[in-house]
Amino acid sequence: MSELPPVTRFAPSPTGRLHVGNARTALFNWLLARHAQGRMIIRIEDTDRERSRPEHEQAMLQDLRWFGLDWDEGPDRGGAHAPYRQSERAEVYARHFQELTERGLAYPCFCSPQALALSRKAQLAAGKPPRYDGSCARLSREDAARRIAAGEMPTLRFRVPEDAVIEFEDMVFGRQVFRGAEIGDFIIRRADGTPSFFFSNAVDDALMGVTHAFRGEDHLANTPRQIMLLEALGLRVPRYGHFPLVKDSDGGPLSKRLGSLGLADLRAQGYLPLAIANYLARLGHSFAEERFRDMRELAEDFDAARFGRAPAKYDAAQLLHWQKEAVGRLSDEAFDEWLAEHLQAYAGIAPERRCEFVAAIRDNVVLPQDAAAWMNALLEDALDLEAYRDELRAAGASFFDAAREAVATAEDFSAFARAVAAATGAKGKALYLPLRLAFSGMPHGPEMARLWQLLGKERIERRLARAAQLAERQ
């Protein structure tokens, strides 16, 4: 790490909602900055005119705030390096385009996409790495000016010296060496006048004082191009780091196979921000101790040296593990608010009844849908026990009749269970499973003592009667 506090950035394109892969990038940059009391910038890279939308930008910022991230500069906060939308920085880019062109370090390229595609195909067929063949590199300025005056709209390419050697120390992958002959001259301005990613991303990093450009491994090949650009312009080169990408369970790209897996989708399902953060912070990165952490602790314990180099795999079961940990740490009040946000039927229950319900079931809830299932089982009397008819028959109608008689005199569930055991001779699973099925319609769940208290004697007796009816049917 540098001696000065790091300055990181998260620079999304507002072309859709925030995917978990993007959220992971934002989280790592936030952790890197906050670990060393540094700063984080949000920059909107909206040069894709056709797909960028203001509503996407607002939705992404909203998702990030819900996720628990904050930032020091950005389009919503302002700052010393405004503007923070690339669509508003055209003059900045134009000055640097002009400088590179006047110094002969960039030149207009009139090659059509079709011609470039044919050249690429021929190079691949010859077993060579595809790179620009330099067709327009030797055009005189006069010829180029004449073609532009005639209405042609060229791109602008950066000249890459054949003998250039670009070296840098990647924060994750270590020493990296690239050669100019393998890269070729690359486009820095599109034919429509907008900057390419190589250019605007690198220039903005330098001008905004970014010290650490921390991003996915898919950008590793972009880095030598950006280093050459910054050095040519005399701008500061940040320290680069590239962490492994996230794949799905089959090793495919997460964004394509699980395209709906966005922060908004996870939020709608009831996942908590800290659950997602604890999971994503471990995708490719490890902690000295595998325990649940709040955001402050995640930042304190974050270390870029603990990144692996192999692709990380998305595991829904692990996300559920951290969700369970997060839910278990909610106060009763926060748990109640969480369920009310996601379950309209729950929100309509009287507060005192909600309190009793939560006390009974909260240890058995990981997602709101789990609570919905327990609401149907415990707050409604129309239990569907057909799936467990064999278990009810095995216990026998006389078992449930004896249990009904024990309800009236029992002070609590322990006394009730002892009475049923004495009357029927049942014990262990033979005692508790039929009772649990009769109480809740499920073979597992909350403690029976809590169900006893929540349901009340009248409802328990009705449920035992229903179980007895099913048990005696042929």
The other form holds:
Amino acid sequence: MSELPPVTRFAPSPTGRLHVGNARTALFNWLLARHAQGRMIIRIEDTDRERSRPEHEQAMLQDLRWFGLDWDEGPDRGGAHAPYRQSERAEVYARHFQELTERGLAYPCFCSPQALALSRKAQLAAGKPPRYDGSCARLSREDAARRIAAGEMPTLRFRVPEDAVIEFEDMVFGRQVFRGAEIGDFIIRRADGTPSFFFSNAVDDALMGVTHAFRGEDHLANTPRQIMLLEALGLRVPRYGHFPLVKDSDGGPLSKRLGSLGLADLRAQGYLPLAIANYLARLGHSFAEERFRDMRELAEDFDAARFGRAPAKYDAAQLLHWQKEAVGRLSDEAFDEWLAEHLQAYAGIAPERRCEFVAAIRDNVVLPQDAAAWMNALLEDALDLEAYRDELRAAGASFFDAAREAVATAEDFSAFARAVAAATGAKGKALYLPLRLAFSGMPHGPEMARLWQLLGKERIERRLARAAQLAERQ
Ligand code: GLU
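So the form predicted on its own is up there; where is the form predicted in complex with ligand GLU?
Up next: the whole complex, starting with the chain shown before.
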């Protein structure tokens, strides 16, 4: 195998937003290229004119950039193999269609979709794998020319020799062997003149110098067709690799909810790109050691030999785990910006208060939503303590009255806690839990000293009074 740096590509169809599955494919191709100082190409597979939209292309590229990927060639930046949109490459395909037709390796097919469906049904009923029955393969050139002249619009089919044997070494699934008889002649140009996926995808890989076509397992059965085409055209065949698809946590197909989960949706929920990258890089692929990595380290430690063949299972808890790691690595400034981007109410708070607030809560926050709860608890006046009535009552109203008295003279939280302990005799959990509940309305969270500072004496006083009230009420 050549030791030249790899050239990989991500080839999305711009028919919607980038979902988690596409993002994973893009990431693997980026990692494969960057691991070995190779190049990455973005190619837009927009041959489906009905469903492809320029705004989807724009949004996909934007999502990829936010995700932390970059590329060396693509529709937005040009390159030696432009154009990078298949809709702009009709002439390239036409040349190759013509060559295959002239050499008798492809032929026009006039079979109607209805006739094809019928033949398919009959073969399935007979327990045979459905393939084209070859009716038009035997038409003479003259007959075909006459029908075209009369206005019929044929598809173009690639002729697959019955005895062809196609073998290749898949990067993940190992040795693969397919037989021509199982495949049958397949369409390379649709009746409307657009190329089929098999054709444009393979021809472009070859012409763009792609060395590794790395994609989901759902394309494995397409690969023998693509290899035959490239060999017939005398074009270079890339190495193919197919990684297992992502399945639901119970092993079934990815549910619609998860399958269509967009990168933009995760972003809107506050997931950080590096959290998503750390998670997706481990869906099907594993690293020698488990630790959080930045993009450079992910590429450095990526190893195409470390793919499993079993389906990868989507696990939201794992994504949260990497999110926690990623959030923990944000600087205070970045953390502050991240919250301000996601929480309007937070963005409205004065900068000095934001600073104190972040210092108090950041270890308790994995998603911006968590900070919203702390904002209610720590920055608003009203606090809902009803849920903890029993705990407050167990401490007793006199406990909170003593605490109220200790507030005024205490210099800091530890002086305050000592004074409450001395006045009430409470210690350990019996001392700290009621205080924590009175301060924040939550049984866990930031260090008490931080809460003390953040809330300020006045607010603490009011909250202790409220706790005393509730403790008394029957
Ligand atoms: N446009 C194809 C897809 O989105 C690309 C497949 C490939 O990577 O070869 O499935």
